[in-house]
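Just the one chain here, laid out as structure tokens, in the form predicted alone.
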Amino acid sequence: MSAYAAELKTTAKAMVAEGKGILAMDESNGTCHKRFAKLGIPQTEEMRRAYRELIVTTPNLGEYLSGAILYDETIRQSKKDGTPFIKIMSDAGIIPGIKLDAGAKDLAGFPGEKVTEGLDNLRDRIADYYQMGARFAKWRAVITIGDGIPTRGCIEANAHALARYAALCQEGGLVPIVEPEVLIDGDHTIERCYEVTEETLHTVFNQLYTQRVAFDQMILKPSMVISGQDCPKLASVDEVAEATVRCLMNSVPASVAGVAFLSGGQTFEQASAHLNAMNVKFGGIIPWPLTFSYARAIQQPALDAWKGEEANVPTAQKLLYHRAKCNGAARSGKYSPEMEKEIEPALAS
């Protein structure tokens, strides 16, 4: 058992608190630059810092966010006046987390499949981030559905890496977010997504158990069970909610501290509606809190409004707060499409 066990349990519980979820703001510089380029924002370190300052200084964000996942650059950055981002977040009641993986790379011998790297020197990196103030971490594995894939080799390689990472995190005092993402890309049906997600989760939890990871000191960050983006027949909100919860009930131990979904290419309204439906329909029977750990589904409207202009910061922050509020409501089964209209008067003021 980790020397940090009591602290890890407390942190994990706080991360999935009622009405709150986790913001993923851990985009790599490359991903950040792609999003900036689309909007004509200069792709510089200062613009990345300014954008992240916009996020962490959004008033009252801690009402709906329990934590935020940071990139290595971001955890070291500060406001223009020199106040560290970590301090601003902690003062707002938002737990700082850190992305630990080094990205998905081609898996040797398995065309079209990826394995996530980053286990080298991980123990030392965890110690450094804990000293900086991080209290949880994230590692993303990528599973692609396609012709003849995913293979057992790919699923097992990724599950093993996730388990090794999670064990090291718990040893070093960070709550591991375990993120096996089954990609939405493709024309597969929701039934095919269910099969792959269930096999992936079974394999991941088998490996976590083998590596002696404490389930009550970790958070699962799965993708929802959903039709592929190019599937001719897209599943309804209720179908996604039912298939996702059924899959989790068949695959995830009851002692896991919480489940925080990724949005994975859904529109921001879809991401809120799906999470809400799960909590409305199944909130009384599921053994774990179901919440969100979204990136674009919270940030995108704010980024679109900001466009790199200082004058647009207040509008962008209102949009960011609104998306966090919608998802906080979905965490409690209290979201409705009417909430989407609430932002209009706020933007007019």
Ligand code: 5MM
The other form holds:
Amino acid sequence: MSAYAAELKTTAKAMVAEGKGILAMDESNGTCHKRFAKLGIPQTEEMRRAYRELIVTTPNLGEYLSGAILYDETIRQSKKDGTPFIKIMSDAGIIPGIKLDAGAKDLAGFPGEKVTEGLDNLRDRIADYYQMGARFAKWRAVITIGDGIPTRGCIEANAHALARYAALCQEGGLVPIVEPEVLIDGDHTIERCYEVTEETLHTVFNQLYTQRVAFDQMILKPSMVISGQDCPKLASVDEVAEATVRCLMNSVPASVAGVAFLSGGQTFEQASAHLNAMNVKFGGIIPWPLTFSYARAIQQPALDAWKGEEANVPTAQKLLYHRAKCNGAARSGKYSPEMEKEIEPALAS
Ligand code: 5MM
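Can you give me the structure for the form predicted together with the named molecule, which would complement the form predicted alone we have just seen?
Next comes the full complex, and the chain you just saw is listed first.
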């Protein structure tokens, strides 16, 4: 048992607190630059810092965010006046987390498939991040659906790495977010997504058990069971909610501290509606809190409005706060599409 077991349980519970969820703001520089490039924002360290300052200084964000996942560069950065981001977040009641994976790389011998790297030296990195103030971590594995894929080789390699990462996190005092993402890319049906997600989750939990990971001291960050984005027949909100909960019920141990979904390329309204439907329809029977750990589905409207201009910061912050609020409501089954109309008057004021 980890020397940190009691602290890990407390942190994990706080991460999935009622009405709150997690913001993923852990884009590596490459991903951040892709998003900046689309909007003509200069791809520099200072612009990355300014954007993350916009996020962490958004007033009252802690009302709806329990935590935020940072990137290595970001956890070391500060506001222009010198206040470290970690302090601003902690003062706002937002637990700092850190991305620990080194990205998904081609899996040797398995064309079209990836394995996530980053296990080398991980124990020492975890100790450093704990010292800096991080209290949870994230590792994302990527599973692609296509012709003849995913293979067992890919699913097992990723599940093993996720479990090794999670065990090291618990040893070092960080709650592991275990993120096996089944990509939305492709024309597959929701039924095919169900099969792949179920096989992936069974394999991941088998490996977590084998590596002696404590389920009540970890958070699962899965993708939803959803039609591929190019599928001719897209599943409805209720179908996604039903298939996702059925899949989790068949593969996730009841003692897992919480489930925080990724948005994976859904629109921000879809991401809120799907999470809400799961909590409304199944909140009474599921054993774990279901919340969000979205990146694009929270950040995108704010990034679009900011465009790299200081003058746009207040508008961007209102948009960010509003998306956090919508998803905080979805965490409790209290979101409605009507909430989307609240933002217009707020922007005018
Ligand atoms: C923020 O994006 C994360 C991946 O970053 P890199 O690819 O740059 O390492 C990603 O893991 C993210 O945290 C999750 O996929 C959730 O993001 P979405 O946008 O799918 O909600």
